[in-house]
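Take a look at this single chain, the form predicted alone, given in structure tokens.
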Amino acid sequence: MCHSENRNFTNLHVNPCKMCMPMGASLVFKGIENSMVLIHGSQGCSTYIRRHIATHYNEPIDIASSSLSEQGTVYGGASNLVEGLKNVVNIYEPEIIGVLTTCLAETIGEDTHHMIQSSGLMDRYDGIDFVSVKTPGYGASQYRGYLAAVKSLVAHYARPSGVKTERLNVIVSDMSPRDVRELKRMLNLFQVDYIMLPDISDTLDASFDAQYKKIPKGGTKRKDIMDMANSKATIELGMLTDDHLSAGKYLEDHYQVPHYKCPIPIGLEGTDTLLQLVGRLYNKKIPRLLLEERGRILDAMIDSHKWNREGKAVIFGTPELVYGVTNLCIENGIEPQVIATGSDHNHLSEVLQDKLEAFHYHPVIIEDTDFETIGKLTQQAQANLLIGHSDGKFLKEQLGIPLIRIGFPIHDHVGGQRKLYIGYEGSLRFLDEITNTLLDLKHDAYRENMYATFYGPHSEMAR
């Protein structure tokens, strides 16, 4: 097991395992209800986060700017922003407006918090909100933006009414509109009251209506996040978030709302973890429905375990969606030998260690790292198995390993906003797309390997 020491040892990334943070903002601010993003930089920033959340989700996805151009970035970028945020409210007509920085505006020392109030505008469009975070795109990655939006929204609105209630805050990670829609059904079973954020089920997974709306339907309601406050208890989606950047943690450090971490429920321990954690909260017991889909996913285990022990894998991706991945693999006894991301500072190997050992797996684990280092990694550990996002195409073309996609983003096939990874019935769709990969692996090669056992050693002795 190794760090970053294993990356390329040039002070650079060639093509990077990550996007940049204010994409991982936006995509918090496309799951709030009524709300717009605007990015005060330069316009290429928000065109390069539009056309990847465009082609990942299939949705018409707009992002506004604040066109900072070489006079703004020289003179400062007030009245910029000010106009562009004018054109929103007069365009959308939105309730809140998130206002994402940029790599340009941080390095400029640009204060858009302190720009907002000082403008008049919020005199001016009384009832709509400006949420402002610091998104620097150099700062880290998509991951760590997400983290930030959503503590920032947290911060802004949730505020004690002096009644608890018994709802339950969910904070949910990089999951897809599909997988949102799962996590609400489990939730639905079990009868409880939640607050979901973000909640992109709708927003990036709308039907199809004839007329157009520039706002889509759907998305946590602003009222319910300032009731996050009063809540029973905040279940957040991630094992590695750190309690500086937790909205969980923010909740309970001010407001007394106990909270509880839990990995995203891929895989049979992942989605029990979740489950018994709902029905310890709640005093009930996980309902009948669930218990039948787990039996299916263990009689799954049970009739694909002797293929996917030949598979050996490459995981990829976010910090959180690694992890699960990872314990899915563990578990149904696929080898993990590369096990990378390109955020940094996430405790992969910690929190991985103790399982990794019990199995005597011993892969490497890679932060902050770049394709280039994990092409070169997986050609050492002759794996056959590339599991990430699709970003990890160019892999599949230089070495010829198959590449089954999941999470963001996914644009060179369709659907990753219905795909479901999550729960029984997610990580049993997960685990046999996985089986059958490695039994076409299988197959595909059969003849040419019977061949050469065979026959070609007597081929090379009649030679």
The other form holds:
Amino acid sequence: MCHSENRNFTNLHVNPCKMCMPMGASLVFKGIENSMVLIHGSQGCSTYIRRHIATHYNEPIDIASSSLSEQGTVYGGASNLVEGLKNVVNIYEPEIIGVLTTCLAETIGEDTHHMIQSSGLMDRYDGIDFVSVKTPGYGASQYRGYLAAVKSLVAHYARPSGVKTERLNVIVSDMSPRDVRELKRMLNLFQVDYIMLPDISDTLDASFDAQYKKIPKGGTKRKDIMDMANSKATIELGMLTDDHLSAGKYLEDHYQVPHYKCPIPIGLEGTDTLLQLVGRLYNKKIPRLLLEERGRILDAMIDSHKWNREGKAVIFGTPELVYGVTNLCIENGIEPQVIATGSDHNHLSEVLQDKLEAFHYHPVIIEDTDFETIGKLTQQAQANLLIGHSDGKFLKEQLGIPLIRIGFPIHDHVGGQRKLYIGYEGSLRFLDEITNTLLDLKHDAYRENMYATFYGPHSEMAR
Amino acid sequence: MPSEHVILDSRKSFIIEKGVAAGATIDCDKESLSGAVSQRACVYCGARVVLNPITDAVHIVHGPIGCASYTWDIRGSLSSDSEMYRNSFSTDLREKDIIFGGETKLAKAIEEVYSAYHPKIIFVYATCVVGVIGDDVDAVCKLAEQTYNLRVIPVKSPGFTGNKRTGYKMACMALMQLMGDEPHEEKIPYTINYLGDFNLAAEAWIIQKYLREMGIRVISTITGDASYSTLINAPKASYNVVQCAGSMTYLAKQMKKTYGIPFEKVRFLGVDETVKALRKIAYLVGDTKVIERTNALIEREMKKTHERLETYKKKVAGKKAAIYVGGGFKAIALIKQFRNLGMHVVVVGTQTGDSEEYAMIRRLTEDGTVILDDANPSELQKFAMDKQADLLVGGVKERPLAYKLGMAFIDHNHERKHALSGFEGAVNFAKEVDMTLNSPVWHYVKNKNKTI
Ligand code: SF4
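Could you give the coordinates for the form predicted in complex with the partner chain, as opposed to the form predicted alone above?
Shown next: the complete complex, the earlier chain at its head.
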């Protein structure tokens, strides 16, 4: 099932299907209330990352840089870092500053945590927290940067108060702001009190307001992160997250908060899993409204199952999202032919194996790969659907296969921030998008194909 | 609550208000202030923007994946032939490469790219971390050149070694290395190289079209739609014409020194500048036939353009514009374009403008105009609001800011898909100004405090 080589080339990466660690970590801090990010490195990293995030979310993305220069690189960047943090405080007055390293900072051996502790900044700015996260660009992809930031925040803040609460910790994965809103809606229907980390639902999809705010309102509150140590349980939307990277596991190990892993709720079973888990934890029935929605998606799945059976999909993106999308495809008869992610070290093959076998699918599953390789495999597989983020547009252009956009980044279309693809509601929308694409594919070529096959000069009939 | 309008003390010397602080000079060409959320990019970015449009080149980013990922095919440069440049190659350095050095990996990457694609030219960008771990990129490239008999050119662009301008210079040096140091005495008459146009949305093609009509042949456009073969022939041109002065003046100077090619700076942004540029080129060549044809072209195009611009002017005159763009030359051209449309420029800033360009900007602007170097979002917000700008011109990062402030916006970035050069570009520009300023959407957000 697994491809023997990760990439067409061994030493060369052609057309990346991943980004770097500080990117993932930046996205997490964007979901924390009243927080800012400073990337310790040269000016370029922060500018690139800002640009990339801005085109997806269509929001102003302010991320500071310590603007390391030659001098800072040679003699150490402590003064740059301290100066930079002061400036960020002056302009933005945040409560939290996420301090991320880069490949440059890590290589010259900068210990930002120590530098901040010995700088006097913490005394000077009482009430502002500096949360350091190690995110070397060469360490891993943005997927791991994301996990690292979530875990650092939990490790920094979570403290037991001695009083257990009935709250539920929910650790969010690769989802859109709209998805996070949907997740909240589902939990609200259960009437469950929760802490969502990170919460990008308002911050990265802010409404137009009379008064512009430098730091958009919303995001997870710091007192809630503290309280995560007292919660009833943690649900981590991270089926593939290794224990040593998992914030949920950390809470379990340190504060005995039971930890449950759950996939991003995409597709029927994915959503079922989450809702059943919540129901079980709180001894509650699944709310009526959600059951109705479940009935509706089932109805739609029946309506469209034959059309979907013609789908042969290439799925790519971050491991967690790819896992969810693959499940949705499998349960709708859309054949996953290539399942690919740029991140390394994940368990995609393992976790997908049973389900794939049950439905007799034998896709190529490949990690740590690039788009050049995905393209070759797509051609070999004669796929007719690309599902993933918009860097797949290159394949779409070259191979003439439609691309259904999901995940981050989507910078060649609008609306990445309000795409809804989780829960019964979102899964149904997403499925409809797939079915309609397949229908268009069929209908647009229908007359031409029939003519060419049965009537035209080179048709079977003519021969 | 963050206090609304903070200008950091150390930023004050980078900002002036014309007529208010008379005599004061504006600080520029300095490193960005740490923590100030500069809109600037890095050395690598500067080098990459300049070289990337070379269509049949393989561009290998030697470093971790991020830099290659964020710059993959994000620009609107067009090609008439190869599409190789639209790929993003990287050595994707990992932890172990950082510890043991990335030279072997780079050498093997070149070997792989060579045997798969047989390119004529490979550029190898050394990014931040490579500058620190001390890979001898020069040596690797040199050896590869000898082994595979193709050009492998190192571009020294570690992000921290300066700003975007340094990157431009590194790109120019790479181009010189490609063209070689042989002096070329023989020049082909009626030929030019057109420098500093990246063929965004066919801009270089538009200018080439005019030049063809004038009777001038372009040997190489640098670097929009350039290729290995046109670039190595560039030393044979009679003249160099420089459009983007910020990135290409250095190359023009070097080419003058090495090959004896005289150069002129021109600007094809806006009608006036376009006319001036075409005349300048015609007189540079000095042939009466060329001059006649040029005049005819200008007359014809002016008539066509004038009419269309007038219709837009009626709809946009009197509005206020703020400018924040990459280079000084672009800012200057924009000020003139807005003036021609009867608009007032109230804020002008650039990422990499030099003191000469800022002096020019001061001459061109009205009293009270805020002029600033290397601005950050907070400053842009403050001044655009203080000066009650109706519109902001800028790049991708500035767009959401303008929109959140309820302000019209003009894209002047490398990603745009419409031309802003030449007569066609002038009309496109006016049309875009009208489209955004007079969109019905502002009707709904104008009265911001009103709720339904
Ligand atoms: S790979 Fe390194 S230098 Fe490049 S953007 Fe990421 S952190 Fe910055």
